[in-house]
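First comes one chain, alone, set out as structure tokens in the form predicted alone.
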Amino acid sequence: MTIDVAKARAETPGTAEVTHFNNAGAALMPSPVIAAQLDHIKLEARIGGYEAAAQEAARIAGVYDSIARLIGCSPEEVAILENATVAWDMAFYALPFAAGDRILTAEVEYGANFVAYLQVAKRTGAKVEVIPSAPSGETSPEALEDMIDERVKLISITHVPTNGGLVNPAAEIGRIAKRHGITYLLDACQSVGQMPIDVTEMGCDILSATSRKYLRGPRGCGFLYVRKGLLETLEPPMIDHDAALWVAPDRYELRGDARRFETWENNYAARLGLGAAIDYALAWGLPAIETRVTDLATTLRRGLADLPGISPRDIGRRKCGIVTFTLDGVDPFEAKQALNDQAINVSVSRPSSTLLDATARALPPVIRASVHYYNTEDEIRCLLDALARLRRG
């Protein structure tokens, strides 16, 4: 199956107003989403909240089944969260660690992830440890295969890094961390939604993604995987009553689902537009959608790579739909500015979000052209013309 361009921009009102190359901030809704999210609010505003939930319990409950097909998992090993970041954090800091337990992280890991690794590190005597980057620029799985002992208890990496353009070779890893019985956490926030996930096949413990990047769901909404043996050992660091039942006055006992990580007050209208990114996603089929945005990203390169005074930043033996450059003498932040200006839509990546990696390549902060498949060749084409007119002056 291909992709149907023109079918795909109808159904995004987004892509009449700008020129979209910021899907790893947040990708454009289409209109089955942007339906989904206003036809909740409206019914919460007729009926009342609680009532509108209570009518649509059917349509919300299948969410956790489109996420389940979305990964290849059992929806009773799904949460869902106001965030990724918030996902990842239950469950990461319902692993018990201890002094001397060791951490393996990625080099080119993102910082929310590894500022958590060092608190819990304070906190127990752990120990976090840096796998080494194969010299294209991905974790090296020959690299982490070296470091098991005994003492590790967490394998723990970013499928793709928020710049860099690389895919992590996640199903190496996971297949390492199978093998000797570790615990494995896989942050997908960026690959969900732009390829084909499944947890099986990557062999993760621990999945966490979010809805707003290349699913073009809502923000304010993201989900977390754990598999069922595992899920069934973790206490949440914190609870309320929809994540456990109070069975007498001193007990209280966790639900036997991922919904222990949950808490019982929820954006239904977010959950739900995050239900209809993903069966949009799904209905496109994530193979095609793999196919596209890797190609628009390799067109993306080469045109930059015939631009007088540009940088690519980008490494990885296999890379995806983010594309990282510096603009020489033009400062990245005015850059973006200018190309706002102009309704061209990039971000800029600070060192301080891949703090290890961009200290290893000396990084300033990178301009992130981040392609989606509703983006065309005229659009890319268009952000190399206002680049060359800005080195230009």
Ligand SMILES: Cc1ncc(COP(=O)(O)O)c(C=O)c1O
Second form
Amino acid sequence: MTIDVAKARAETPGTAEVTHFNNAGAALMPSPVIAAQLDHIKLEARIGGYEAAAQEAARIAGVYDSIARLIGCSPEEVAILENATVAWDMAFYALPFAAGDRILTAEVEYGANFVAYLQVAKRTGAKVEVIPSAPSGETSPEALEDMIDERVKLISITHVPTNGGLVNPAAEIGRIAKRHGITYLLDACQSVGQMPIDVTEMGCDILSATSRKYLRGPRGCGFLYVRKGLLETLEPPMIDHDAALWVAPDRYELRGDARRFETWENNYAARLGLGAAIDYALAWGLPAIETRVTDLATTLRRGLADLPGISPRDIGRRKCGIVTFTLDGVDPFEAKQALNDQAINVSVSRPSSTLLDATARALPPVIRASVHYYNTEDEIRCLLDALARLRRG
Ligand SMILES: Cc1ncc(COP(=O)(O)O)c(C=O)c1O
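Can you swap the form predicted alone for the form predicted together with this ligand?
Below, the chain from earlier opens the complete complex, with every other chain and molecule after it.
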């Protein structure tokens, strides 16, 4: 299937208002996602919040099935949380570490994850080590293989970083982790929704993702996958009486499924929005989405290469829909604002969100234009023209 761009835009009200290249921040929601949330909020207003959840119980439960279909797991391996960070944290902080254990991560690792490694290292004496990148930018599977010994307890990488189009070789890394029996945590926050992701193919034991980015779901929602077999062994870092049944005054029993990582109270409108977003993405097909996103990003990268005074900041053999660059002599925050004044949305990625990579490459804050399948070639031309005007001052 190819993407019917006119249909996609007709179903995306925001496209009439803005030229949206901040899809790696939060993509524009399509009508079914908006409707799923509004309908539920209206139902809550009419009959009561608990009563609305009870009435819609089957649809709410169906969100786990949608996530399972999206990433190729079983619904029992899925927890829905308020964002990708909480999802990632709930699994990471459940992993046992001792002094001398090694945590291996990527040079492009996301700041939220890295500070958590540092905190766990401070608490336990575990060591955080960075897998060198290949000259082309991606985490090197060969370098990883060379680092493995019996003290490596976790391989934890970001699939697509926040600061560029790089796609890490997640499946190759998964094969190495599996061969050595090492737990593998994949931060798929920036990749889920823009390319097919299958947890078996990736070989990951744990995966985290968010709703609002390439999935086009609502803000304030994310999810966690933990492989059956591992999940039963993990004690969540915090629990409530829904994650664990209080069975005796001095005893609780954790749930057997991944919902042991959740707490009871939830935003059901957001969950239904996430479910609608996943079903919508699956209806287009992730391979078709990836093809369109990659083609548009290639068009944008070519257009940027033709503009004087633009430095591309993307690295990687395989690149996705996130395009980063700087404009010589133009402050990126001012550029973002100037574009925003023309209803063109981009974002700025700060060095502190990917500190190791930014330091290694001496990166300043970079402008991030992230395309989605509903963007058009005309919109890309419009962005390139606006950038050329900015450069001319
Ligand atoms: C690579 C990566 N991981 C994790 C996150 C955190 O996602 P959330 O804001 O949903 O917690 C982000 C957000 O930008 C990200 O870029």
